[in-house]
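One chain comes next, on its own, written out as structure tokens in the form predicted alone.
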Amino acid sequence: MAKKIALIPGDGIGPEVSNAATSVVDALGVKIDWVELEVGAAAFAKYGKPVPDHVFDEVKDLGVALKGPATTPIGGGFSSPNVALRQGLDLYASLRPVRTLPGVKSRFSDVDIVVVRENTEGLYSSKEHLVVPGVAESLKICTEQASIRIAEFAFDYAVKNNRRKVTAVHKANIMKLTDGMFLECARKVSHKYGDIEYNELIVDNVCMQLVIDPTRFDVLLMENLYGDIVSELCSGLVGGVGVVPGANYGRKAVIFEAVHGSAPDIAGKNRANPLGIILSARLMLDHIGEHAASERLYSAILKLLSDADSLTPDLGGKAGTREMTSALIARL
């Protein structure tokens, strides 16, 4: 029987990249029947909102989702739908895979780490008002419950992957309670992990020692905002956004989704590299179980990144989204 998953192709380009992934998954014979599902702007002029209540209650009932991106506008409009999303569905673990691909130009050959990042808390949760006019203010929340969890979240993965190091990311030498209490609570899960190193680094060391040694690091664990701004970092160190996958978990569901932007510059004229989406639904394919397909699709595509002539133009190439998309086919 075929699986059902959600589709949300989302804005921009995301349509196209998404178009190309499916397509892919379809050629590797995995048997999915795709639930497609509407999320940003053109939802929010259809429904008034950037995420209509009915995704939600979909994305729950099947489980998993794969996602293009989504506009968010900057400043006023509509709120992010990917903040939306991973609140409404507590999706509190954002994994972010970060990993040389030969091919890629990056100015590191050996880059190998992965960005888990507590998804639902802190600054980046959106929790801001108006004071008076000239004031605003907005709250970082830090909870224990969410500490815990994304904490043995970074630690079970590192463990179920063979990982040797997981390094906690704070300010707690300025933010000294909530990001103390961030740090205690990864102390205190890091202590059932005897067999995985824990160490403690403040986040603007991290981003020195990135640019410097990236190999250093193995599992990088953070709350909401570093977590952002940190993964960007990391993927630079690979080659971009563009070949970097995504994944935000929860208890009850799954989004893995491309990790750059709706690129809405570029949207319609086949010309955005779908590597970051198409990454992503092999992270959706291990979590089905399909592990097969999913080790058939990488080795595909590191013969076509050996390809200059089948690759995007960000990748050095002169193809489109659609022939790229044919050359990897071709290749499984």
Ligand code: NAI
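These numbers come from a predicted model, not from an experiment. Residue numbers count along the first chain shown, from 1. Each form is matched to the other, and the largest set of C-alpha atoms that superpose within 1.5 Å is called the rigid core. Compared with the form predicted together with this ligand:
- After superposition on the rigid core, the Cα of Glu137 moves by 2 Å or more between these two forms.
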Given for the second form:
Amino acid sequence: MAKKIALIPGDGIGPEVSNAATSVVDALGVKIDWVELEVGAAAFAKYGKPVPDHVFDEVKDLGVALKGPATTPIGGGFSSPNVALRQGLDLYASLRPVRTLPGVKSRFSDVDIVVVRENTEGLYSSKEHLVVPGVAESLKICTEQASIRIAEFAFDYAVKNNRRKVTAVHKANIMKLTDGMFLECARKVSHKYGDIEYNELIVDNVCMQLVIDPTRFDVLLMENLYGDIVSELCSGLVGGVGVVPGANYGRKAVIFEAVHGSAPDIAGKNRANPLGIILSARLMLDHIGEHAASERLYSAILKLLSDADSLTPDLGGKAGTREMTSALIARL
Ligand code: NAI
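After the form predicted alone, can we look at the form predicted together with this ligand?
Every chain and every other molecule in the complex is listed next, the one we just looked at coming first.
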């Protein structure tokens, strides 16, 4: 029987790259009944909300979604549909596996890092106010509950995926209470996972070491803001956000999505690189137990990357999104 999975195409290049990903998954022979859901501008025009209530219900019911990027208007309009989905579904853990892909130009040849980012608190709690004119304050929230659950997520991931080490990234020398609590929780959790090595490093030092020698790292565990910045830095180590997958995990649902945005500058031009969402779909296949299909997809991607003619312009080729997708399907 086909498995029902939510498909949120998004907007901008979202529908083009989502279509590429579903075509590839379908071509693998994995039986999926895609349930398409609208968010962003189109949903706002119809329902007055960037993420309508029925979308939350449907994703919760199905438990798994594949999502394309969605635009957030700048300086007005509706609020971010991406943030709404993360908050509304309590998708507390962002996972970004960052791995060198042969054929993709980058500074390093052997990067294999996983960034685990706490998604719900820290400086992203939107608790900001003007104290007096000329003085603004933004609150950084850290709770034991969220810190323990993200540390457990990182260690569980390490165990299930044969990783050796978890590094907790912090600035507890300056933010002694918030980052101090985050570290204490990570340390407490680490004691339950004797087989996984654990260490702690200050975030600025991590950034320097990453650009010198990223092979020093395995799983990186961090709070929201550091995770946002360091995960982009890590993407840059392997060729940028176009070639890195992502997933946001909650207890009730997981959303697999590319980490790049809706790229309005190239939307509708058949120029978008679909690899980010295709690699995210591969994470989804592993999540639903389709490991053989996931492996087949990965080896086809590696073959495709050695043929520059079949790649989109950002990867140095001249092919369009549709041509690159067909070339990948031909190699499955
Ligand atoms: P962006 O990632 O959309 O674009 C940055 C640059 O990278 C552009 O030049 C674009 O053409 C290029 N690019 C991005 N993805 C590409 C792909 N797959 N293939 C080839 N080139 C690609 O970032 P930007 O411009 O900051 O954001 C645009 C919109 O996307 C904003 O409304 C933002 O809020 C939204 N966004 C949505 C995300 C999501 O849905 N998860 C994540 C990040 C941004």
